[in-house]
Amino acid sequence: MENKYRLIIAYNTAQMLLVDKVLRTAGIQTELVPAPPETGTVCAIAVKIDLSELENSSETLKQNDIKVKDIIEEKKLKLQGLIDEKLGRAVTAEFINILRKIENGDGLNKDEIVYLLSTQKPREIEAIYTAADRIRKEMVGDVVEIRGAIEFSNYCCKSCNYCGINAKNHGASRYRMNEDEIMEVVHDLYKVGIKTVILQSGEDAQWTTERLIELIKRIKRETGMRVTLSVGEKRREEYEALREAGGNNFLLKIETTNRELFKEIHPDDDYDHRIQCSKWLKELGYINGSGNIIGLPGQTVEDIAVDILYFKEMGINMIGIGPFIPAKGTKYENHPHGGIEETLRAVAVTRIVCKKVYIPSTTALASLDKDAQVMALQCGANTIMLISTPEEYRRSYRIYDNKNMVDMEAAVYAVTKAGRKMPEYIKIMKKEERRMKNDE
């Protein structure tokens, strides 16, 4: 059976918001997806619409001059060879039910999720951790993205319960980063050959928008780098300012999708606000990071099942799963920290029903045990942060406590480990040259 819905693929993002402007102005029900990988366009981004508009979309698009690069069917991607005998009595009709659904590229429903995050026979996890692996394979290969974070500043006007530089938090050591501080660092970053800088931070009142798109503008005048921000709430129109400056990638976190969970962990926030502000960043053509934290007081299985069905629905190309680590002077400094297992099973999970997104296996994995971090690259992650942070006040960006300063060295052991391959363009200096260099 023919599937009902098309993809258009425009030649950038520009063209590809242009698109979706102009068809929903014509009446036409778009929605902005992943772009499938075998599309092969810089463009991560597709603007989807139901077979029943296609002509209509065709004419619309004629009328207005533009021309895009394809319109493709959207597929689905089919698995062989999930289901084997071997099985058998090791695991449950339903656990086969869904297993079906994978392989024949089919959506999941939060039952069924819920089961996936939940069951304990070691068969049924070992055919998750396959499933995600594939895809992962299929979707975006087998090199590992390598990005640097800067974090460059811990002041922060929000008072949430579970972050260590909370403005309530006083026992917080406080920095911020200059521009020429934040830019010597994006050059190490270039001559490494990074392609992509991450500029992290609290919201911090005095690192303005005028200031971040200076930055930006500078880091694109001397590097020609993308830039992924992660400054948190802000206007639309300030969004629309940030993208317009170069822009390219956006990570704001939900931490939770239920409501209660949101409100008693993030005080002084708004649940819709939250929502509202990715639903804008999607609208502006960045690619939209988003995220949760496994193992949150109070937090259920049914919740994190509901994260990923909302991490699918709203169409995030980013998704930073990690565990709760708990940190000195908030409220839940004595909670115990998530598990790692629960952990490598949501980014499992989020592999398998959301398919072509970024998956970070995260510092905070990597704070627990560094193997951990090379067990989420082996069922679904294909990213790793590098902390870039200058050392004098890395300690100082203490989010959860015994974070690991993950550098390029533990990268290389990660994906090395996990059977991966690095990045082609990424030239790695060995210790003693790094050491030569800094002494000069």
The other form holds:
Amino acid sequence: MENKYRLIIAYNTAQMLLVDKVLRTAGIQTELVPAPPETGTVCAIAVKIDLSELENSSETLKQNDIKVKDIIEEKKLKLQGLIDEKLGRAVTAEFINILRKIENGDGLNKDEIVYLLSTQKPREIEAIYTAADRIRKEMVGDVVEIRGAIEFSNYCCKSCNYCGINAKNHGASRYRMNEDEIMEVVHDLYKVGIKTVILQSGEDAQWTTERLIELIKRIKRETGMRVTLSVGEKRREEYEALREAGGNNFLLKIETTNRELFKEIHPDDDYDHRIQCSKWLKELGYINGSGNIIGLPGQTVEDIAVDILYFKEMGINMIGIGPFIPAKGTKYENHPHGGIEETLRAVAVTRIVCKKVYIPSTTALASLDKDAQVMALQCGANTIMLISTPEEYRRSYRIYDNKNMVDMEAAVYAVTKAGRKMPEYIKIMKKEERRMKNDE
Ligand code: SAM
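Got the form predicted on its own; any chance of the form predicted in complex with ligand SAM too?
Every component of the complex follows; first up is the chain already shown.
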């Protein structure tokens, strides 16, 4: 049967946003969705319209003098062979129905997602991981993207109850890197071939938007690298100015979509405002990152299922899913850490539901067990973030205790053990070269 949706493929993000705006203004209902793999990079976005609006849309675009790259039928990702006789009696009829929907490329509802997140049947878990891994392969391939993160300041004005660098944690030893220190690391990352630098910090008033703008321009001028920002909530104008300066991606996790829990863990943040920030980031054309924490006090699997549906509905492009890990000096310092298995399950189900997105194998997982990063790559994850903060500061960026300082060696280990590929653009230094560099 012919699919009832069409995807408008634009030449670039700016044009895609323009197409979306023009069609909406003309009263046509649109949705921004990941473009199919064959039409562009992992985060390419398409504008989805109903088939009944095709003529009207084409006419509207013509009237506004907008030529698009293509308009194609939305194809569902079909997976053959998820259901086989091996599953036998070890799985329920309900599970088979869900697998059938996954095979057909149909969307899952909340109850089905809850089922996938909570089953304890080994054969069902195995089938969930297999489905996630196959969807990952189809959608984003075997190469694991490697990014370098510079945690450039741990000063923060917020008092998030889970976070070890929150303003009220007087036990945290504070540092702030300056522009030259940051650029030194940026150049090191550039030399090994890394293409994206992640700039992360607490919400630090001294690192003003003006300073960030100058820093982004300098990174662009001196290396041309892509820049991911992870600097918290800002005004729309500030996000816009950072985007104009060259910011490409922005990570601002929702952490949980349960309103009460959100309030409990973020005493000075507003849930609706956080969502508004995420919408602005999308409107401004950032590759939009979100994510959640697994194992927060009082969090349920229903909450996690709603998080996953939220990522899908908001068209989030990068989804960071990490276990909660207690941090000394915080309200939850004695709360147990989130489970590895629960986190891996959330990764797998997110891949099954959201399909063509970046999902990191998170540092938090690696901090609980270095092989958990391997496992995440085997059940849906496709990126790794290196902790590239200089030695003298990295121990102080203690958002949680016993953080694993994932380096290139750890990334190569995880990628190799997971049977995946390192990007060709990375130049891996041999052990002797690294030693010589450290001796310099
Ligand atoms: N200030 C920015 C923000 O809020 O987006 C970026 C820095 S914040 C420290 C980066 C991420 O650290 C958060 O999105 C949160 O998910 C994670 N994080 C902080 N404390 C954590 C903890 N105790 N366990 C797990 N993740 C934690």
